[in-house]
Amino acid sequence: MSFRSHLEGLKDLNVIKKLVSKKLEASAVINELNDKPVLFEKIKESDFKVAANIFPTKDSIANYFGCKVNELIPTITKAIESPSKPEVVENAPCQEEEMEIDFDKIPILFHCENDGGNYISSGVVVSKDQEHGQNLDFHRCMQIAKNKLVVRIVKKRNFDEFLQKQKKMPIAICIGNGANVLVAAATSVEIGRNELEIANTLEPLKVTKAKTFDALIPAECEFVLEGTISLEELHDEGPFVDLTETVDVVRQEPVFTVTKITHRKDAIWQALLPGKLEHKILMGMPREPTMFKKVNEAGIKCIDVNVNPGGCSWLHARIKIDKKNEEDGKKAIQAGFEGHKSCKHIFVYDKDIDIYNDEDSEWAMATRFQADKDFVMKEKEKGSSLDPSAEPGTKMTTKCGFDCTAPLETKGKSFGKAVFPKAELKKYLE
């Protein structure tokens, strides 16, 4: 299913027919709209319609994929473990018209009132090496000039190692992608795995020849900015609003150049609000399954994974186990870094737990926990760049657990919840 046959079966879409400006104004109304998704038929800067807050929930992804919350672990896991080709064809959507190379035509949103300037967020990055093969992964991009957009490159990701390699390369951004890419871009996989072909296991994706370089690239996406990025042409980038909601610094990054931009008849440009829940749910969702694998793997019988929103969708985790010996829940916060370790606290708790739940998940840590007994500290190590916390420049920082299962055998109160009677209320209240 393309980004665009989503967006049209989408019942809930929240349609603006008045003009609205790219700036500022349009992240006003996303970010007041919070989960629901919106189309804006009118751009004031531009032809283009825009379309956002299409896949802020995990309910939103389920949906796309036809499965229940509880089954997008082991959905994405298999992907992951069993990825698969997609079909090539030669005529694409994404390739139907070609424009002239001027951004200021196209609807890149300026989000917040002291970013850098207007930022793509959504943008699928598809690079090649020789070597390693195709790489797909999201970088956030911020407009200098009609044909040029700074890059943002985490240093020892897939796509910095390709760059550091050749110096200077062609890449294309892909603008306008269904959930199958979005998570599969979002997955950390060792170099050399095609993130294609997570996404094709995922759902079925066509993908088709980039105009410019041989790489293939999904041929249902709405945009295609195809060009060279090099590190002999470095820019500011920033300040930007991060994952976390605080503003990230402004750094040195490398400049691209774009040479040719293809799109679907319509295009409809995919807007990502960052910071907010859309951003949360698609950087942290694809971490869950490999702290599932790890935690399993560690001889713990891992039911759940929450990488939550509260703790901003990368930060913290919440585990859920079936709990078989006392020192479970401390094996699974080991386990649990190893899968993801740009986290900073990790929950572990029982199986009558709702993770999900914010009240719920409280009352295990009030209940069950004993910060003598339960409590996980570890050594400082690096973190995430993302932590405004962590120390500036090394990202050194502080890890640790909370073991909130209860004890196997208890010696005074019980660990679990009372159950009430429950009652037809609609009998007593007529």
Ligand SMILES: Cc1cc2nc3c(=O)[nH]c(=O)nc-3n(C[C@H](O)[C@H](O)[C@H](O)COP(=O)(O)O)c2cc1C
Second form
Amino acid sequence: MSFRSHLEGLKDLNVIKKLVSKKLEASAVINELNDKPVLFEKIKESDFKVAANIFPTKDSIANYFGCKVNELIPTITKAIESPSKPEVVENAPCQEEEMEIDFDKIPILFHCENDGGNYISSGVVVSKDQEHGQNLDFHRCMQIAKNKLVVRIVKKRNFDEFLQKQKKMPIAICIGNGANVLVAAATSVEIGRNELEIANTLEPLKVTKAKTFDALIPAECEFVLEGTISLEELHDEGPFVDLTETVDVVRQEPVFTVTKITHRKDAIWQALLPGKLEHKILMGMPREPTMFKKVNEAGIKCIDVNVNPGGCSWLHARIKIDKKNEEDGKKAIQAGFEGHKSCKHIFVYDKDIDIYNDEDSEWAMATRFQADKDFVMKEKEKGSSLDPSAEPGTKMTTKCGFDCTAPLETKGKSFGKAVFPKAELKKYLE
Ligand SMILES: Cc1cc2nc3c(=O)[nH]c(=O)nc-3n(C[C@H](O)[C@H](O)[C@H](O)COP(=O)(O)O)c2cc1C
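Next up, the form predicted in complex with the ligand in place of the form predicted on its own?
In what comes next, the whole complex appears, and the chain from above leads the way.
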């Protein structure tokens, strides 16, 4: 299924017919709608439509994959472990039309008052390296001219390694993708793994040859921007709101000069509000299978992992285990950090706790946690580049874990929640 066909099938899509500006107005509406999908039919500054909030929840992603929410971890795990080759097609929809290179004609949104410019925030970057093959990942891009974008690149990740080696290289930025491509692009797999093959296992994918360099791109995306990114040309990038909903610092980043823009007929621009639910779900969810796996590998039965939005879907994780030994909680904390290196605080719960319910999770901590016995501190480790409280520059941070599981042997009060009798209220309130 493509982004387009998924959008057409959405029963709860809010279609906005009123003329809306790409500057602050569209992002305000997207924010108000929060987790509800939206299609803007008329954008003041562009002839293209804009869609947003298409994959803001686990339900919306499970719905796309045709599975249940509790099947997402095994589904993503299987895709990472069993990648498969996508079908290569000619005459791809994403190359149906070619347009003049002028970003002012595309609805690249200006999201928040203090942003440094118009930003592409849902763009999936396709890059290639002679030794390692193709790579797929996300990079926010700020418009700095009609044909130039400055690209935020986190250091020491696969794309950065490609660029440091090649200095200047052709890339394609693909906008308007289905959840298979988006989730695959958000996984962190070892260098040399082509995420398009992970996407294809998630849900069959068609790919096609890029127009200006030898690489395969998702054939059914909405827009493709092709050109060259170069370490020889740097520009200020930012300010921009990041995953934590705080404003990121301005950095000097490489410039991407676009030489070709193709798109589908009546192309729909995919917007993504930075820091909000869709950004969070795409960042956090692909870390859940890796944490789940590490906990199980440590000999503890992991039931579920929730890299929850309250923890920016990055810095916090809740792990639910079937506790069999007193040390299982603490071991799960250590294993969890192995599965998500940027995580800062890990909370471990028993199987009776709903790790999607903030009150239930806090209740477990209130009733089952003792700091002197159940707290794990990992002083001064490399943390997330996104954490405003990490040491500026080095990003060193203190990580910790909270074992909120009950002891197996109880000496005083019990730890189970009381079961109250149930009543059918209708019978009493009629
Ligand atoms: C919607 C979305 C936007 C992202 N934007 C960027 C980006 O602009 N630059 C980048 O290098 N990585 C980006 N990433 C993902 C990175 O792969 C990475 O996880 C992130 O930079 C955090 O790194 P950390 O380990 O230092 O915390 C994005 C991922 C998603 C899902």
